[in-house]
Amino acid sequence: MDVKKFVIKQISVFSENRPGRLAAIAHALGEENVNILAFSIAEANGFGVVRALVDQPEKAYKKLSSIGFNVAFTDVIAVHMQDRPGGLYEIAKMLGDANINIEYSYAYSGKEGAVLILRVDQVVDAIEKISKSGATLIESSVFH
């Protein structure tokens, strides 16, 4: 199995946590015709981290960096999750039992079902474990 096709390049944007910063990020990406497919925001000590899956990560990185944002890439994976009580538990337990740490995650649910985005400490092992379990990983080509 080619595990590389399941590794998704997420952008992480570091910014002061103050009014208008998310709007500035969204506006800059809109100007470049970069589509935000999923995102989360975390806050710590007056700073925020916007983590986003976008359809053109290199273009997003270049634009946001050029206007002064500190941007980094992070490898994440995405897995279809059962959109019912216990769906998250099944994925989290599987990875925990394999001694794979989930550093953070976020999810979305829609017509196509629920998708869990995961940052794990052992990407290749997680991909292999999830694949062997019968769960469906989402190829990075879906996002970019």
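Just so we're clear, the structure is a prediction, and the values are computed from it rather than from any experiment. Numbering follows the first chain given and starts at 1. Each form is matched to the other, and the largest set of C-alpha atoms that superpose within 1.5 Å is called the rigid core. First, how it differs from the form predicted together with the partner chain.
- Core-superposed comparison between these two forms: the C-alpha position of N70 differs by less than 2 Å.
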Second form
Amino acid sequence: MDVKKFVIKQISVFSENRPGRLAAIAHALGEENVNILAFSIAEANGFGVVRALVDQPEKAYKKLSSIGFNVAFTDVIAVHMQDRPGGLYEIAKMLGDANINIEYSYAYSGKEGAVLILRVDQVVDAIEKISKSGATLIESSVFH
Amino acid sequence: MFWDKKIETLKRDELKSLQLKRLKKTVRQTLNVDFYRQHLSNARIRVEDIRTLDDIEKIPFTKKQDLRDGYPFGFLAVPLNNVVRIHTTSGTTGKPTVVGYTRKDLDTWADLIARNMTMVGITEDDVFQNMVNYGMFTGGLGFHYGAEKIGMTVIPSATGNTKRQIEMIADFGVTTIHCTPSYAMHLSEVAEEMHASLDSLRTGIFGAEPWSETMRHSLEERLGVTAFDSYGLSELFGPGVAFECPERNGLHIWHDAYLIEIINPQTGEQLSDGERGELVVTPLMKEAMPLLRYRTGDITMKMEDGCICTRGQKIARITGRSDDMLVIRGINVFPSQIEHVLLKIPEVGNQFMVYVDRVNHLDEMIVDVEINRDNFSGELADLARIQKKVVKELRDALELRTTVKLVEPGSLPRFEGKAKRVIDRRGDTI
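Having displayed the form predicted on its own, please output the structure of the form predicted together with the partner chain.
Let us now look at the entire complex, which starts with that chain.
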């Protein structure tokens, strides 16, 4: 199995916790015609990290860096979920049984169903375990 | 009341001749220090050239940086085996300034403290709780020895555990306290929450940081004390250099022990009475570490002669600093110390801003620092780790807890010329 095709590039943007920062990020991506597929904000003591899955990560990275943002790529994986009650439980149980430790996660529900995005510490290992568990991984080409 | 009435009320002529005698002795004593031998020879001054008190103007100033450069024992004028104690003060780049004391120095120092406390009516019948740091900071042991010399009942409670401090005040019938004014304010609030009585208190001695008249009124009302301002610095023994008398209009500085000048900090020129400038002190009774024309950095002025209490000329309460030193919870902080710490942490940039606030009457310092563009992993946990690291490194260097805020790279102001990295928002609030 080519595990690489399941590795998705998330962009992580450092942001101070003050009004207008998200707008600045979103505006810049809009200007570049970069589409945001999913995103979340993680918040700590006075600052946060904006995490986003976008259709053109390199372009997003370049643009945000050029206007002063601190941006990094983070490898994440995406798992397909049933978009109905109990859908998350099924996946979460599989991940638990497969002994996969999640650092953080966020989800969205789109045209092709619901998607759970996972940040794990051992990406390759997790991809192998998840495939064996019976869950459906989504290829990165679906996003970008 | 007087501890040593004769010396405290010496007539001007007698005082001047005593000062001159002691100045000559001090200059001779400094010749045991390499720095001063060089310093005086560069200025082409021999001991015999000091014939009047005015001749002191020929001697160049000694700066705090000189003392730092002498770390650790470069300014000792006696062999180390004659030094019975060492204290230190915070340095700007991690290295502290060392001050040494002979047995006689400790005795002189305790005597000056005893003068101060006696001046405001404290006697051997008083019970004294000394709520300042007892370690390398001179405030703890300095007041301790002076109070014991008077024969007071001394409680070396040091800092921390405010509830226990309050219980001790009540249980031991404490009449006199010494602490920073901001800690006193905090103490009064905790006492209020505990519904504890502080009825036994009569006198509060507050120092080590600047405080306003508004704060004085507030402290007196809340603690039921008469509040006195105390001034000193480690380089001149420690606390006890100058102190308010019951008039509480200016501080009496002990002229037999300290020869003072007020200068324009820019030009070094001497200023007249009533003109504000930097206090420059030549201690006249120090053995282990004599100093000549030491620039304190503190801004004050000489007041008019003739206090009702008949002691010598007073100086005004300190109104600021001629350099960028900050006093946070009684601890001296130089912005350059912060810079020095940040330089050692690759995960953050070297630009910073410091904000000082007073929250619940305690000083709080916030340091804004940029994360380093090349060190961003994208992980929140890594950022939190960097934040913790900066807090820890600052605490180790400053001995002070700070709040560190990570900000975006390039977002802090860049300065051309003199940087203004400190915003002190404590103002005159209480």
